[in-house]
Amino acid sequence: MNFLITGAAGFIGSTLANHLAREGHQVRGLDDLSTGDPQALSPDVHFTRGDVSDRPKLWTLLQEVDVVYHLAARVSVPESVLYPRDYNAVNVGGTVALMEAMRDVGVRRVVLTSSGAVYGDLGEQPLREMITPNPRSPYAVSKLAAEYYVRTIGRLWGIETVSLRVFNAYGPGQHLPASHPPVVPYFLRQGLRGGTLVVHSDGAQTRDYVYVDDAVSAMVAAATAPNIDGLVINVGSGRETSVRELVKEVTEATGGKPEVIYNSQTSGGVSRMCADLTLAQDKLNYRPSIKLDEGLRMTLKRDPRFR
């Protein structure tokens, strides 16, 4: 099949893209490198450095492309606090640059990756897609939108969708900014060096850590999946693993003896996060293989940073 992806060169993105290129697919990528690293990617994936609202670009890309997959957006919830307005014009408007672009092509399906972060602080666990969300940062309104986008457009133009509520992916290659880095790799880094680990809050609010290998396994099945048009699928582990447990898994992965403190000024974000994995299975035939402590030991194994 041929395939675009959008965001390719991001921790997900290309993971996604060097699996497909491995089954003897024909892979395009596009990402504006903005926190990408086309070093990540395969030879065989074709690459093209651009912004996913180029639609003259987009035109181009998407000629004979059977799915794409739009994993192209900002995804720091602290960051999109600070710019909203930038997470609403990449995540919302690059989306709609897509859909129109995928229309005036003719591509007739596409797998948004969307984030459990949609959800919010809700009190029933785990979380099912039919519950209403209630987004608490910018960025998960952002994707919200972009599902809403995308099933909505989808319908009207005739094109094939699928969301997927990715939730707490990790795994090697994760990007690790200087500031807010995602939790799994900090603590990995943190744990080898023997330096500090910061916890937000008292670490008893819990989280759906899925290794990326598990959430690619989705993605490639929403590709061909028969009737799936339409829906939001939850993409995660199914278990429910607090930021106190992570610690204790990561200061054994690694050997460390890491110094813990609890900032109980800062706020540990959403109380408890845990997808409900029903339709996945039903729809995708998914199922979660890799654990997390299994997941943390294959991340420091095949990640060169924590060598």
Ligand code: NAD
The other form holds:
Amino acid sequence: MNFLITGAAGFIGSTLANHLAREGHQVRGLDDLSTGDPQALSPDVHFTRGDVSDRPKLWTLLQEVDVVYHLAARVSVPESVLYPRDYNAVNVGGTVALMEAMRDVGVRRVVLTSSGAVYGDLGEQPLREMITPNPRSPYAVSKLAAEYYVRTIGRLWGIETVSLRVFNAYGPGQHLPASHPPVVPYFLRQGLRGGTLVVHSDGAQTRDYVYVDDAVSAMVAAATAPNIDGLVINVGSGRETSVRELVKEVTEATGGKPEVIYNSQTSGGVSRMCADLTLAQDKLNYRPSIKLDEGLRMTLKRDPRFR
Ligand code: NAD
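Switch from the form predicted on its own, shown above, to the form predicted in complex with this ligand and output its structure.
Now the full complex is given, and it begins with the chain already shown.
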């Protein structure tokens, strides 16, 4: 099949692109390299640098494409609190521009990488797709708006759409910015260096950590699965892990003895997050297979930054 992946040089995008290229598919990748690294892509992926809102570029890239994976986005919750306009422009505006270009060219299906963050702080766990979302950050709002845009424009123009609400993905190649880094690679790096692990709040907050290969398996299935048009589907591990438990797992995986500081001055964010995977199992035959301890060890082994 012919695929276009936006955000292809990013963490999940490059893992997906390399997987599809290995399977023998034709893969085009688009990324503005604002955080992505084209070196992460195998030479079999046809890479183009550009903005996801550049419709003339999209018209060219979309020719003969069967399915688009839309991952290009700004991805930091804390950063979105500071710069909501940018998050709206890229995550919402970029999605609408892509849908317009897909309509113009006549592409059949788009798989949007949405986020478990759209749910916000809801008492009921595990989170099922039918719950009314309660987004708590501009990032979460932008992903929810993108879901509505792909579904609505898709319905109007006969494009099949599915939004995958990916929970906390981790694995080799995850972007590790200096400020507000994602928790898994930050803890791994600190654990290996014998540095300090700073935990927000009391560390009782939970997340659903999903290894990137498991998330990619759901994305691959979403390209061809029947009867998923218009759906949103959770993609996680189905396990709830507190940050305290994550500290323990990281300590075991790295073999270090890091100092752990609990910072009661900072918010731990959403208090609980765990994906209900019933719909993903049913529609995508999704069965995550990599447990957290194994995923952390694989990340350490496969990511050169941790050697
Ligand atoms: P990432 O930052 O590594 O990937 C995003 C990519 O998009 C980057 O390579 C960046 O350069 C590119 N990009 C940003 N703005 C662009 C623009 N205007 N035009 C073209 N490219 C642009 O992040 P990731 O973790 O791989 O996330 C990929 C997607 O998955 C995002 O849509 C994100 O919202 C979603 N997601 C990620 C997670 C996670 O835990 N990593 C969870 C849920 C959803």
